[in-house]
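What follows is a single chain, given as structure tokens, in the form predicted together with the partner chain.
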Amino acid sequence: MDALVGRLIPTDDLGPGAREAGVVDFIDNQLAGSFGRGERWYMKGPFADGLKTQGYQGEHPPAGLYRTAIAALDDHCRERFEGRTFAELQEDDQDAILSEIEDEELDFDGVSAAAFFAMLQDNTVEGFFCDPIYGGNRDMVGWRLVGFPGARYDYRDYLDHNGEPISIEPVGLTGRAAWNVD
């Protein structure tokens, strides 16, 4: 998983990614829990290969998936690459597998690599932005990123923006650093 959304969100020149996110962390935390189970979706069967228009039609809710999507992963990764696992092979490796999975060029056997690599995706930007709250976004690292100052009560100060650049510091739901006076 690590090395999964550390190439979504790379860190890199322009700073923190998914690693210092703590968006493993955040993942973690949601498949041990009802979004794991998946408690809200319809999991009822008969089960059914869907066409696109469908949406997920696996069998598996979201903690089976990543599981068994894992596991073939890095079973295929094995057979291609001598035996090395996906976190073991070179960024350039990881990243052409993920290309070929987004392009559907890859599949694996009994789970659907495209419903999966969708749902990690989504899973990720989740992580990376959510409210720190959640176990992601640790220090605010994604809002800071693109400049979201979180969830604030008030802009009507700012209505008339006009074009220009708001700078106030991010806010989370228990507060921001500042507030924390020792």
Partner chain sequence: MFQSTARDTLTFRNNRSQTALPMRRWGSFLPGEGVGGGGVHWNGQTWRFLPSDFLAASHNIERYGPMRPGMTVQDYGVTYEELEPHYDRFEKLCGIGGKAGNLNGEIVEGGNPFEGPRSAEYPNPPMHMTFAQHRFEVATKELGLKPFPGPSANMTEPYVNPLGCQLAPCTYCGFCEKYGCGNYSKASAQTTILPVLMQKPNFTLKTLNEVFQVKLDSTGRRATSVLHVDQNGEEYEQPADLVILCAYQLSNTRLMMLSGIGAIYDPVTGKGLVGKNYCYQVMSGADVFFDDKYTNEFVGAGALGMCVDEYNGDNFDHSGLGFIGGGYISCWTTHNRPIERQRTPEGTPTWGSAWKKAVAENFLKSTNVGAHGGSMAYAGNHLDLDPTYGRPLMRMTFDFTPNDRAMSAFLTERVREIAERMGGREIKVSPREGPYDSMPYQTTHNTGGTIMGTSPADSVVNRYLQSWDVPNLFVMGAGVFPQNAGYNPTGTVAALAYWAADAIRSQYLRDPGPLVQA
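Taking the form predicted together with the partner chain as the starting point, write out the structure of the form predicted on its own.
Only a single chain is listed, so you will not see partners or other molecules.
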């Protein structure tokens, strides 16, 4: 998971990436709860290929989709790259595999690689930009990247900035990190 999210939002000149933001922690938290079990989804068959506008149509709840797809991804990589798993590949090879999945040129046995990639991509973005109380966006790196001031009570003082960047520390739902006492 760390290698996957690290390639979707890598650390670069703009700042920290998904690894530093704790995106894997966010996804783990989500998969361990009702989302991961698909509790609010209709999960009975028949399962057919739906339209792209219909979203995920598979038989696995999200946690099962992740488990099955990651195992299939590593199996594919072992066959193709002399026994190495996805995490053991060079970044260029990882990017090539992810591009093949995204372009629907690669599929896995028993699970849709494209459906997995779409969910992984959505969950990675959610984890990078969520409020830190959900386990991602550690140190508010996602919010700092885009200049989002966070969950503030009142924005009126910042409305008339004529498109100029607002340089204030972001605040999460629990306040600033300095305000919280462990």
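The term rigid core refers to the maximal set of C-alpha atoms that superpose within 1.5 Å between the two forms. All values derive from a computational prediction rather than experimental measurement. Residue numbers count along the first chain shown, from 1.
- Core-superposed comparison between the two forms: the Cα of residue 157 travels 2 Å or more.
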